[in-house]
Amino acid sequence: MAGSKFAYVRNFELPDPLLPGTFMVLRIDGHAFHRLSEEHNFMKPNDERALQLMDHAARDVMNEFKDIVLAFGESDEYSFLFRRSASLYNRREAKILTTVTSLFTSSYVFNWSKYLSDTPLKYCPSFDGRIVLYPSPSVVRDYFSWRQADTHINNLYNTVFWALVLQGGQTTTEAHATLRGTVSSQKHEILFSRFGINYNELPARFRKGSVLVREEVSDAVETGDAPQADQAISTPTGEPASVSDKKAQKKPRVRTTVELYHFDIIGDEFWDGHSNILADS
């Protein structure tokens, strides 16, 4: 940048490194989403289609910041936890935090036809975002724990209170008064016993939200012909090959892909079989 007499005027900037070697987790959330879900007519209590157009956007965060090794998404918000040795941007906060929203945003508004493509988008969704630091494995799991059970939670009430509307011809005012009070066991018996609704056979997607986890593949790369298994490689004039001549082997590359499930991850066999998620590098 080039010096001037107004030069000065950065000194007033404030650097906002974040603390090294903790966990960053930055968790984005729909800005006023109760209205954006009742002028676009979502379905009640789950649209599909809005909950892929979450995903979407997350991959592509994900696709573009490879030190965000998990995401867990739940109705209109996501979180993204970046690797323990990241050092994206220096760690400055407000860099990070603001690349990564405004990105999360504008791939929402960029996909939203291909996703609700019979709902033009009326106005311009909006998400803010929140950086969080963790100082362990065992609060990292507890975080994404914490907000696999609320999805758990909201989704249970949301799907009886919707029967309760839409099935049972309550209004919301009925339907809150029916609930109030109400714990998980008597929740589902309210959907089962007037509505034939098996709620644990629900789609998991609803039930135990995204989770978006960068997986390793092992790809082959061919470089020339291959020789057979008991075939030596030999130059044209009979003599083995050198190491340098020897370029008819397949080798190994291993490269990551963002793949989406929709599983538990309050139990130990998610973490077990994903240990690299929260190794320190």
Given for the second form:
Protein chains: 4
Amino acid sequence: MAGSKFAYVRNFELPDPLLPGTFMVLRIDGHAFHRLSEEHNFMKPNDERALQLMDHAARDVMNEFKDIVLAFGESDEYSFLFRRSASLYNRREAKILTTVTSLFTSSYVFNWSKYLSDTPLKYCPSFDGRIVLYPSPSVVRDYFSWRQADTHINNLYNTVFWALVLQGGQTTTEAHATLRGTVSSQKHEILFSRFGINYNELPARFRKGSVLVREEVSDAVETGDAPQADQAISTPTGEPASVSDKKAQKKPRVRTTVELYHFDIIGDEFWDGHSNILADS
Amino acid sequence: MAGSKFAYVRNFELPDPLLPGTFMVLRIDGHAFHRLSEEHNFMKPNDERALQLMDHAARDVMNEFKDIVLAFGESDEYSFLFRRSASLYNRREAKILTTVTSLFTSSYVFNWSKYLSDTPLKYCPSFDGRIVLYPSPSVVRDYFSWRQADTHINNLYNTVFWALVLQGGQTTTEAHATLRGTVSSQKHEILFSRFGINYNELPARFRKGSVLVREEVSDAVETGDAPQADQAISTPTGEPASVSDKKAQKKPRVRTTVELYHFDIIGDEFWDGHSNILADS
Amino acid sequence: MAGSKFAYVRNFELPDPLLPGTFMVLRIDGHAFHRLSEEHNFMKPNDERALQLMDHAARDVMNEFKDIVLAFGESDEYSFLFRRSASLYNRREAKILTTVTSLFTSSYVFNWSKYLSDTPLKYCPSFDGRIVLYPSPSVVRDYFSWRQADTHINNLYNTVFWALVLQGGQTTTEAHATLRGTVSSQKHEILFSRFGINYNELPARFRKGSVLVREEVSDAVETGDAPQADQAISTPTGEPASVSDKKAQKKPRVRTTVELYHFDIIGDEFWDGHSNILADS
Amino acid sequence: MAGSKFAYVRNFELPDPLLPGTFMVLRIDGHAFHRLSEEHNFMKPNDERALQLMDHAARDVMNEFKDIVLAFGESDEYSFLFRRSASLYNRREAKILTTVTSLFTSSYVFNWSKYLSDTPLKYCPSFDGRIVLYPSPSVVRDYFSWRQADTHINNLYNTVFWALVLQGGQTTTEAHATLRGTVSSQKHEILFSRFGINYNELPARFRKGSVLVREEVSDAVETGDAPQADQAISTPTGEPASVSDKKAQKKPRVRTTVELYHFDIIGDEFWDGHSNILADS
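Could you drop in the structure for the form predicted together with a further copy of the same chain? We only have the form predicted on its own so far.
Every component of the complex follows; first up is the chain already shown.
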């Protein structure tokens, strides 16, 4: 890139390293997805195909970036947690942020037709992203609790709202009015008494969001035993080494797959069973 | 996004405004495009279809972000210049950086099949991006001169290199050896004497890169006169207003189209003819 | 600083370079100077001795940092302008910011007794500082206009206020009430009609603040001609070279002194006569 | 500060909050103290009066900023640790950095004559400062271990060096040559065999540096019992409330004093006995 008298302009490129020893959380959000869902007739309140497409894109990101140890998705957003000691791209913020956001976007467009096969993509969807640093394991847990609590709050509201509209015949304005000021238990009651819906029996995907975790694979699993996660496709990293795992390849590697779950991550059980996620290295 | 005791984690999201009164240049680069071009059999030294796809993605970005007044592309990179007074997203760095990089990526994947119709995309291409601030018009000009000089240097080298390999029968190692230490005039000479190629007669797209500029449209043009740019598709902004141009819509708007050129932007002529690009507002 | 297994902690020291090609303005403000002025019986509305002490500290800063081309002071604050191409300490923000703020503070305490000889300093005064980047000459001028306009507004208010209190016998509450809602001309009128004070005849120091400029010295001046500035002490830089001017010493140096003025810097005259201040290098 | 058409220049003042939940360490270093010590005839290898002056300045800083829970000083530097949840000045970096550095400087100059009474200060000493964020208690401990290990390494070298020069009659060049390549045990041996000095019996202040800690005061101490720290002057915070402790004053406050020690802070004992220093709030 050098070689000319103009090359001095590179001096304006300033360094942007992220503080070492902190957990990076990179959150991606759909840009104007309200319109996107309208124009592509996403089902209300949740379109499982669109959510599966998000999960697919997130999985592609995790397969490429080995420093990501956990991801959580809901609606049109996905959060990725990098292990504390991650040193990819020397922790340069713009490089990490854009490469991950770009790959996620690419996968979303690339795989659209696999999930919404009868709904051609009409225009280019896009996402924004940000990196937030969290200095301690406890605040990382609170971050993911915040997102899963948000999933619950939004999904309960949306479920009742669309039941009122689609089954109850209310306008959207009326449905909002019906829900104004109601607390959680009242929303459950409306769902059950008017529509015979037991909220807690709705699919866990909608109520809990999507959790992607890197799990070690034993030989038994590789030779065909049934895995527990709902999407059992193991994804060995057969692709050429990316920047982020060159080191890892030097030592014999434990095979891992990225598994998808829809369970609680607010309580201790998940974290106790995956203590490596918040470990120091 | 609020509503729970965990919402305090938002306090860790720090502001990242870019210095006002400066020109932002956002440069996007292909991630691992050497491999991408190999796996999809891009033509050497230049694949016009792949370059046109880059131009298409850049045009989509400019149609969405009205604050971008100039773009320059070569190979697998594209640089976007925002007008000095741009205030989109309150100049928040991560928001601007990721939204633009994501839209570019999305368009690249979305439109791939239009340009490389007989070469199905095998996996997800991705890009990285960065924003660099330039405080004065003169250094902005030097930035774009730097990129166009780079285009020239790389293209001359690659043109001779691939002539030696594809027509001259050299191995790639031999071709690099042949070129080692040669200056520009020697490369011209090799091209001409051995392969009968006059470098200066090669397509301007390869020698000069791609320049995208927003040009005002007179009524005559709208009703069918032939425009001068090589890709004459006018692109009125018929899409719903994006964040970046809500203000603009309030006043009667001069219609503009984004035009593509392959000409010199190092000399004064281009800038004299487009003085609005470096204007203060 | 190395030599132990703990030295890795230096990795947490992140770079903080300031954008090249911009004008740095470093503004220092007195910390809790309301109390300081009370406890040391500063005269109201202005204590010339205290202002002279501020000027002295600012001059010491300019004599040490040759990249500073202009300073403006009023009340308990001082702003320093660095030339656009300043590269001291590789433009590291914290280094520049703290070294200048520290030297200013040091000089203020060190020289206190020269100006307030009969008022011993009772405790440690301190200052805060910040650096703001301005990308163009015109906004730099607006910055200094902002400060001088502020000087005028504050001084006019304070002059009438303290006349009402000290000569007019009002309480401070009454004086604020008298001034509430008054415009500039009314304040002038109160001063003149009640106290016989023509505001425009008050010392320029109080009305215009202090302007420190580096002026070239001709030989004639050195051998004894009367300079025009109100504080004529020439201050050749006889001290050992500081970091900031090591380069300058290699070439024959034009002798300069830092001169103090109390004149208008909002209009063009000052800037036309000192065009080097906003020059590119 | 508003009130004029120029006030827009404030828009160039960008926010600079420090990441919450991290430990700030603010380190102050003497600027050109080699020259300062020469010009004021500091004793070699250590001038106890100058070190006491540093301690005094650091104590003044701790008395003003209640969020500082630990300070460590050696030679011409001092490091201040803020408690993890410190929120002074909304964690604005420049404000914290400059106010502390300025107060330290002010105290150093203000109190000079108390410690170096027969050596008038010839010119203005100054300091630079920086803030480094550490995300976890363990790395904070490693930071302070790094500084105390540095104290030991430097002091051992300097002690032997100056013994060779002042008592052994070597030139400084010869003394450096004598020490080149020697390890710690050899330096101890030189000191003992040639000069009869048992390094471990030298004053702890020189070997361990200065540790300032906020200790709770029991009534017994207040009424006159002998405290254990070597500088027994209790420093109740009788001064008007500073910004940093306005909140604290609302609840009944445990009286604390800042105590000075010269003991080991690398091992566990100190930290076990002062667990509040690294606590979360």
